[in-house]
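Let's start with one chain on its own, the form predicted on its own, as C-alpha cells.
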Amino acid sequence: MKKYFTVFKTSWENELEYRFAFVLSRFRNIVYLLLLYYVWMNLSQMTGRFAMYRAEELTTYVFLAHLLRSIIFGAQSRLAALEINDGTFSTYLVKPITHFWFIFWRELAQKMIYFISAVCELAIFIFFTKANFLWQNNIKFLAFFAVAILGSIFLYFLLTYLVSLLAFWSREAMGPRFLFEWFMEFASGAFFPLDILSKNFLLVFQFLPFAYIIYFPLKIYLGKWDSWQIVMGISMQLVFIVISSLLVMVAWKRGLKRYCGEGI
C-alpha cells in the first residue's frame, strides 16, 4: 500500500507542476457550469421549473453534477493507451506494482486536486449568484449518495481503463476513446438528467452503465427516488464493476499477449 501511496503523492505534486494546462482544464469545466447553469435557469425561468424538476432542483443538479465530474471523470487511464503504443508500458511489466493500481492512484491524485478546486469554485459561484441550492438533510439519502459515488467512481474508471486496454490491438485506440468519453458524458447525465428526455431513451440509458456514473447519485441526492429504487440501483452499479472488471481481466491476459514492446 505504501508503493501506491507514494504514486498518489508523485502524482499529486506533477499535477501541480505544469499550472498553466492546470487552469485551463478548470477555465474549461466553469464554462461549462456557467453555460448549462443558465440554460437551465431560462428554461425553468417561466413557471419556475422544467420537466419534473423546480428550478432549485436543476440548480442543484448542475452544481453537483459539476463536483462529480471532478471527482469521478479523469484522464490518467488514456495514458495506459499511449504508454502501450510508445513501449514505455513495458516498465511496468519488470516492477512490483500491479499496472491497474498504479494508474488508478495517479488519477486519485488528479481527482483530489479538481474536486478541491471544483469546491472552491462552487461555493465562490453561490455566493455572488445567490443561487438557490438544495441542501440535502436527511441521513439515509446521504448514506446511499456517498455510496454510489464510490460506485462511480470505480465503474467509470473500469470502464475508462478497459477502452485504453485496445491499444493492445491498434495504434488508434485514441480515437475510439474519445468517441466512448464523449458519449459517456452524454449518457451518464453530465450535462441534464436523463429523465427529461422521452421513456424510450430513458429506458435505453437505464440499461447501460453509463447512467450509474453521474445520473443515479444525483437521482438519490434530490430524494427523487425510494429506497427499493436506491438498492436496485446501487444492485446495477455493482453488476456493471463486476462484468467491467472480467472484461479488464481478459482484456489485461490476452493485450499481454500481443504486446512486443516496441518502441524500447
Second form
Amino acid sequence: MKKYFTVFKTSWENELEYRFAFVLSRFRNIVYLLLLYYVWMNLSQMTGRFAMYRAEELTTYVFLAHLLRSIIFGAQSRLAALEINDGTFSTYLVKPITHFWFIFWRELAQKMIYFISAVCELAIFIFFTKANFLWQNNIKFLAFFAVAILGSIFLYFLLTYLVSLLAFWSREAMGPRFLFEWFMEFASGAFFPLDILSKNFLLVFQFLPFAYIIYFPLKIYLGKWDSWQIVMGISMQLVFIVISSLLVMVAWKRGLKRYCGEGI
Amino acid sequence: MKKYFRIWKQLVVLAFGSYISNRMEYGSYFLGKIVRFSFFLLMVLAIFGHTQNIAGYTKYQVIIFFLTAFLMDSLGQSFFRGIYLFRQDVQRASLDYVIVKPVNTLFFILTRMTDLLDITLLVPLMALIIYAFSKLGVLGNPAAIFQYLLFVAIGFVVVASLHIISAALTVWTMESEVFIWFYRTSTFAALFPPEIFSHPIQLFFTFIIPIVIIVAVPAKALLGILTFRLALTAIIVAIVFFTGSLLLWKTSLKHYSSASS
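Having seen the form predicted on its own, please provide the structure of the form predicted in complex with its partner chain.
All chains and molecules follow, beginning with the one already shown.
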C-alpha cells in the first residue's frame, strides 16, 4: 500500500508542477458552471421551478455536479492508452506494481487537487451570486449519497480504463476515447438532470452505466428517490462495476498477449 | 491570392492523406463531435419541452445562437488548426524553416493543418441553419441574411485574431494551447443568448474573450434585434483585436531566439 501512497504523492506534486493544465481544466469547468447555473436560474426564476425541480434543487444539482465532476472525472487513464501506444508501458511490467492501481492512485491525486479547487470555486461563486443551496440534513440520504459517490468513482475509472486498454489492439485509441468521453459526460447527467429529457431517452439512459455516475448520486442527495429506488440504483451500480471489472480483466489478459512494446 | 489558395489546397490534400491512414481514429473523433453537438441540441430541445422561452428568446431564436456558436467554432477549427502544432515549432526551433519559406509565416502556421472533420461538419450545420432560418421566416428576407453573413465575417476576423494572439504568445511563453483553449472553452458559454448572464459576465465575454461579438452579434443581426451600439462595438472590437494581434505577432517575432536550433 505504501508504494501507492508514494504514487499518489508524486502525482500530486506533478499536478502542481504543471499548472497550465490545471488552470485550463478548472477554467473549462468554471465556464460550464456559469453556463448551467445561469441557464437553470433563468428558466426557474419566473415560477420558482422548472420541469419537476424547484429552483433551489436545480442550482444545487449544478453546484454538486461541479463538485462531482472534479472528484469522479479524471484524465490519467487516457495517459495509459498513450503509454501503451508509445511503448513506455513496458516500464510498468518490470515494476512491482499493479498497473490498474498505479493509474488509479495517480488519477486520485489529480482528482483530490481538482476537488479542493472546485470547493473553493463554488464557495466564491455562491458568495458573489448569493445563490441558494439545498443543504440535505437527512442522514439516510447523506449516507447513501456517500456510498453512491464511492461507486461512481470506481465505475467511472473502470469504464475509462477499459476504453484505454483498446490501445493494445489499435494505435488509434484516442479517437474512441474522445467519443466515449463526450457520450459519457452527457449520459452521466453532468450537464443536466436526465429526467428533463423525454421518458424514452430516460429509459434508455437508465439501462446504461453512465447514469449511475453523476445523475444517480445527485438524485439521492436531492431526496428525490425513496429507499427502494436507491437500493435498486446502488444494485445497478454494483452490477455495472462487476461487469466492467470482468471486462477489464479479460481485456488486460488478452491485451498483454498482443502487446509488443514497440517504440521504446 | 492564387498562390495562397494553391498552398492551402496542397495542405488539405496532405491532411486528407493523414485522415485516410488513421480511419478509426478520425472516424471516432468525427462521431465524438456529432455526439457533442447532438447532446447539446438535445438539451436545448428538452428545455423547450418545458418552457416557451429563455430570457425572452423563443426556441428557434435560441437555436440560432446555438448553431452560430458551433458554426464559428467549426470555422476556426477548419482553417486555423495549425495553431496546435505551433508550440513544437517554437520549442524545436523548426519555426526557422517556416520563416525562410517564400510564404507569409502567419498564414502557413495557422493553415498548415486543416481539420477536414470540421469542414465536413459545416455541411449539416449549414443545412440546420437554413432550416432554422425557414422556421424564423427570414429566408425571404435577404437584408437579414446579409447582415448575418456580414457579422459572421466580422466574427471570423475576431476568431482569426485570437489565433494570431495565441501564436504570438507561444513565441514568448512556449505554451501555445493556453490562450486558444480559453477561447474554445468560452464558446460553450455562447450556446445560449448572452442575456442569461449577469452584466459583468456579459462585459467579460464582449471585451476580454469576445464570444458575444463572434456569436451573439450575428445571431441578433439575423433576428433584427441588433442595436446600432452593439453593431458598432462589434466592428471596433474586431478592428482592435485584428490590428492588436498583428502588432503583437510582429513584436513577438522580434523576440524569437531560435533557441534550440
